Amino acid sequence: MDRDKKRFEQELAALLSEAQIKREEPLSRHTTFRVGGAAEYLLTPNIGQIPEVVALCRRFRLPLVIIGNGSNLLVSDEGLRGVVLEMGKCASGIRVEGTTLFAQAGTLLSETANTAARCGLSGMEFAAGIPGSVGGAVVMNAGAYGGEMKDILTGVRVLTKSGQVIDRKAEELELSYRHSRMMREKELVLEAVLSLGPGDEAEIRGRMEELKEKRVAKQPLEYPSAGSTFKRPEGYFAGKLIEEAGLRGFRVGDAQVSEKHCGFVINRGAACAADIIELMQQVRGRVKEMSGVELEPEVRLLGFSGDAGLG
């Protein structure tokens, strides 16, 4: 081990417990695709520890990647050198004040929606089945069934590139389809402030159950995936374009275009990241040939050279 790496580990050990530091950790354990090589360091700080951990990584000029629940990621089979900071259970927590809900970035959307329902607060029903964390959902303005995070978000607490922790109002966030200011400026969401409305718990849970039944009926939830693989092109639906290109059930190894919903690429059990990337490339090429539409990945690609031909 070189001297700088040893010093980094010594300083890291002064910030985090041994349980919060994993070395050469397979990222297949931390993504819903269930693929991906190892992270040189996987760190799980709590919200209060994050600014110091990020500053330490930057001081030692180590590559730093932030992940949440791993629900919108495809990590290369070679893995990632440097540090992967996981905003998970250690960085989760919910506080309710009247009709306002404060959720730390690592909190699961499902947990947040269930807490809102239990408190008789309506507005998060659309998010109950999205398998992601609050921070990731805010950064990409996640949405489903006619609702988006921008509909309920009033503010965020972020860690800026300069290391400042500041609060931003929703109108400053440039929220649009799968885009935000944080994405552009590489700001790290620490907490989200959500404005909800009063409602009847039974009615809220009824709506959540209705949306759950739609998901189960239409989406391949029985297989590992990263959700919708491609963004919705303006004026089209990615799944419909893929189906019209004759690609329902198309496979590369154990990676497959779902027969249930063509907008999903699934891992049938033994796929590797290379299979999934190859399938995505072929799907993108076939759709472009058949319809003239360029599909853009919705899934975030980590550890691939360039844009893996998917930019």
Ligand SMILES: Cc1cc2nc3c(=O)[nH]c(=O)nc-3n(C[C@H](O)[C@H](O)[C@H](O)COP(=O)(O)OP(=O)(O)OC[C@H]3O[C@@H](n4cnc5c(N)ncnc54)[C@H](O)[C@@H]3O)c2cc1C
Contents of the next structure:
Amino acid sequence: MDRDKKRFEQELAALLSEAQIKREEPLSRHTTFRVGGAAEYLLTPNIGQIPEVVALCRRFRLPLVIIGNGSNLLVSDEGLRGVVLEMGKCASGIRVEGTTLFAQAGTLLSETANTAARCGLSGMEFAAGIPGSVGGAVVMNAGAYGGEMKDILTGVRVLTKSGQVIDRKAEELELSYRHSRMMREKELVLEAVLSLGPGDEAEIRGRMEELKEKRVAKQPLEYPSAGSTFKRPEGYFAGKLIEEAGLRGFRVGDAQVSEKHCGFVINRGAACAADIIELMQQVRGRVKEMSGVELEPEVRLLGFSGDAGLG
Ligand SMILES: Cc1cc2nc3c(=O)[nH]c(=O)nc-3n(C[C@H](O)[C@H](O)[C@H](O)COP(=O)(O)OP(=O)(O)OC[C@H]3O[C@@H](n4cnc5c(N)ncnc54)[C@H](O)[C@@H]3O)c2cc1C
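Rather than the form predicted on its own that you just supplied, could I have the structure of the form predicted together with the ligand?
Next comes the full complex, this chain leading.
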């Protein structure tokens, strides 16, 4: 081990327990696509530990990537050098004050929506079936069935690139379709403030169940995926364009355009990231040829050079 690495590890050990530090951890274990090479370090700090851990990585000039539940990620087969900071169980927790919900970034959306339902708070039903964390959902401005995070988010606590922890109001966050200021500025979301309304628990749960049934009926949930692979181009649906290009079921190795929902690329079992990228490139080319529409990935690419031919 070189001297710098040894010093980094010594300082890291003073901040985190051994259980919070993984070395050469396969990221296929941390993404819903079930693909991706190893992270040199995968760290799981709690919210209070994050600023110091990030400062340490910066001091040692280590590349740093933040992940949530890994449900919108495609990680290269080569993996990631440097540090992956996972906002998971260690960074999760919910506090309810009246109709306001304070959720730490690593809390799962499903858990947050369930807490809201239990407290008779309505507004999060749309998000209950999105398999992401609160932080990932805020950064992506995740949405479904007519709702999006923008509708319920009133503020966030972020760690800025200069290492400050600050609170920002929703109006400052540039929330739009699958976009946010935090995505643009590469800021780390620590906590989200969600404003909900009073509701009836049975009705809220009924709506959540109804949306869950729609998902099960329409989406290939039986296979690993990262949800919708491409963004919805204005005036079109990506899945419909892909289907019309004759690509339902199209395969590269074990990566496949879902037969159930052409907007999803699925991993039939043994796909690697290179198969998925190749499939995405071919789909993009064929759709462009057939309809003139350029598909843009919704899935976030990590560890590829440039835009992996998908920009
Ligand atoms: C079966 C399935 C169905 C899906 N359905 C939907 C849907 O209906 N609607 C929808 O919008 N999405 C959907 N998705 C995609 C995905 O669940 C969402 O984009 C989700 O918000 C991603 O959250 P995550 O925690 O998994 O983030 P990740 O995938 O881990 O990360 C996504 C991006 O957010 C960044 N990030 C994550 N956490 C933080 C943080 N705390 N601070 C700063 N940056 C952070 C990452 O760097 C990355 O750029 C679906 C995915 C699957 C697999």
